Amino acid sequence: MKKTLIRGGKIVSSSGTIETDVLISVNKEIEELKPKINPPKNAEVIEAAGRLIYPLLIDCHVHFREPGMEYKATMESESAAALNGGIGTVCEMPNTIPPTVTVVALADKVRRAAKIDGLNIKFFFGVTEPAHLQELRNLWTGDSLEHRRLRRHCPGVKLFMDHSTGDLRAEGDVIASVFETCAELKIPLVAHCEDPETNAEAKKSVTATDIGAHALLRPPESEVRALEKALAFTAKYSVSLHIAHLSTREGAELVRSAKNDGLKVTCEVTPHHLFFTSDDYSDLGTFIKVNPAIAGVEHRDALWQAVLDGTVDCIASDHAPHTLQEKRNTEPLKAPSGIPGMELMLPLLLTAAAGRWPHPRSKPPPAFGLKYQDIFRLCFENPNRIFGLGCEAIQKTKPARLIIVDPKKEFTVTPVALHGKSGWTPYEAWQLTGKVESVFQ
């Protein structure tokens, strides 16, 4: 083993960028951080002038499909996609088969993840009925070595307020109990905010069967009404609430107002809600069928504004692979919802940070864009804090878990070059600027 010297790169943090050499020991720890380090004898030298250096980033919302749906994806296949996209820690959702609603199911996932090299996988706990709440309480209050070990792998609870993939919707009084229990035990709570009554009413009135009808069957009002309920419970119980995949203008306004009122609420937005609109259904069809649905341009524009003004705390991929055959269902509304977006999340954000709008068929929002330090904040600092993940920034004596990024590298998205199992992407043929060159794990 040799030491490694990364020379001339710029380390990115929430305060900006600073040009600093990085010396990595043979034990893969950061031995020195300072300008112009003399290369040790026999060290490997990586010339990084013009490159950005980030810690391995965090994607706090992914679906890896294992166990039960390995034909769609596995922990091994999707970990390759994560690392090639600069992601070193993920928070995986409970809607697998079986769902992660028992201590036994969580332990099984943790056991599987222990075989994966390089990627730190955390697992949200799901709740749909009172028995699952008791399992959660046992997990969080148990004092055995096993309970304590498993808690370290669980960043919080995921609550589905309506059905999505896996049918984990919580019913009636269970929702209030989830908020109350998470507040009592100080567990972060993530909510998928869609209102079942609103969606049921839409289903009665929508007769269209083309893919564009998906946005009518799960209208913006569904997110808004569910958010209103979730925020009311947040105020009542003083829980730490995180809104998954915020997708609407009115939703962003509700979160902004809740923050101003002092509620303990955070939120995330996905790249697909930032870059696609309902106009894209005609070209991309089921490839952009997701829950909550891709909505009109006014919602996309409002989400960008929420990113820029700090209302949005995290950007997360909601990586949700399905097979190409499933997505090409001849009855579009029966195709499964979900996009495999994890590997391209960072290049999409780097493109925006370069001042380029990557969508080849749409006009950019009136305001869009990021700074490189915003990516650090949205994809490392904030999710790390919100979910207590314990990931460490680039510091002397700490493990060298970092990536080198060429922010000017242009490339064309091709499915064959991606590393996930699904083999397709709605971003095919997009021209992106910014790519991961090296990964240290």
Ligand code: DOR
Second form
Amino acid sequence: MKKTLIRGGKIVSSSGTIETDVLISVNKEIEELKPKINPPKNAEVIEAAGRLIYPLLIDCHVHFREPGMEYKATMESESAAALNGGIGTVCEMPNTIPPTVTVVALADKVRRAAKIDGLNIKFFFGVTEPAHLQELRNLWTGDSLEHRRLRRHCPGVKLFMDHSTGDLRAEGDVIASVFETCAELKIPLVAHCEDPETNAEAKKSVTATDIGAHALLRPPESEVRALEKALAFTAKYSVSLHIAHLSTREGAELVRSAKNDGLKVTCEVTPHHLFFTSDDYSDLGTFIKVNPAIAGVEHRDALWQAVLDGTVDCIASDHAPHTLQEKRNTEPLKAPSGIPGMELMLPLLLTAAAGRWPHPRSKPPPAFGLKYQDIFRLCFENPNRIFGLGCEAIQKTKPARLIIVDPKKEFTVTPVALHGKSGWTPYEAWQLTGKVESVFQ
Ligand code: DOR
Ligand code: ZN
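Form predicted alone already given; the form predicted in complex with this ligand follows:
Zooming out: every chain and molecule, the one shown earlier first.
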């Protein structure tokens, strides 16, 4: 084994980008960090002028399908997608078969994840009924070595306020109990905000069966109603609430004012809600069928605004692989909801940071864009803090888990070049600017 010297790159952190050489020891730790390190004898030298160096990033919302739906994806298949996309830590959702609603189910996932090289996989706990709350309490308060070990792999609780893939909606009183328990035990709570009554009402009145009807069947008001409910519980119980995949203008406004009121609320947006609008259903069909639904252009524009003004804390992919065959259902509204997006999340964000709008068929929002350090904040620093993930930034003596990114590299998205199991992407043929060049894991 040789030492590695990464020379002339710029390390990105929340305070900006600073040109720094990085010397990595033979046991893959950061040995030295300063400008102009002399290459030690026999070191491999990587010339990184013009490149950015990030710690391996965090995607705090993914679905890996294992156990139970390995035909869609597995921890192993999706770990290749993660690492190639510059992601080194993910938080996986509980809607597998069986769902992660018991200590035993969590232990099974943790055992499987131990065999996966390079990717750190954490698992959210799901709750749909009182028995699962008891399991959660055992997990969080048990002081056996096993309970303590498993807790380290669980970043919090995921609450579905309406059904989505996997039908994990928490019913009636259970929702309030989830907020109360998470507040008492200080567990981060993530909410998928869609309101079952609003969605059920929409179902009565929508008769269209084309794919565009998905946005009418799961309308923006649905997120707004559920969000109002969730924020009211947050105020009542003083829980730390994280809103998953915020998707509407009014939703962003509610989160902004809840933050101004001092509530402990954070939120994430997905690349698909930042880059697509309901105008895309005609071209992309079920490829952009997702919950919450892709909505009108005013929502996309408001989400960018919320990213730019700091209302949005994290960008997460909500990577949700389904097979091509499932997506090609002849009845489009019956195709499963979900978009695989983890591997392209960073290139999409780098493209926006380069000032380019990557969607080949839509006009850019009036305001969009990011600084390279925003990507660090949204995809590393904030999710790391919110979920207590313990990921290390690039520091001397710490493990060298980092990526070298060429922010100017142009490439065209082709599904065969992607590593996840599903083999398709709604971003096919997009020209992106910014690519992961090397991964140290
Ligand atoms: O579109 C979605 N797909 N939304 C979800 O909430 C779940 C996800 C999935 O697991 O496929
Ligand atoms: Zn999800």
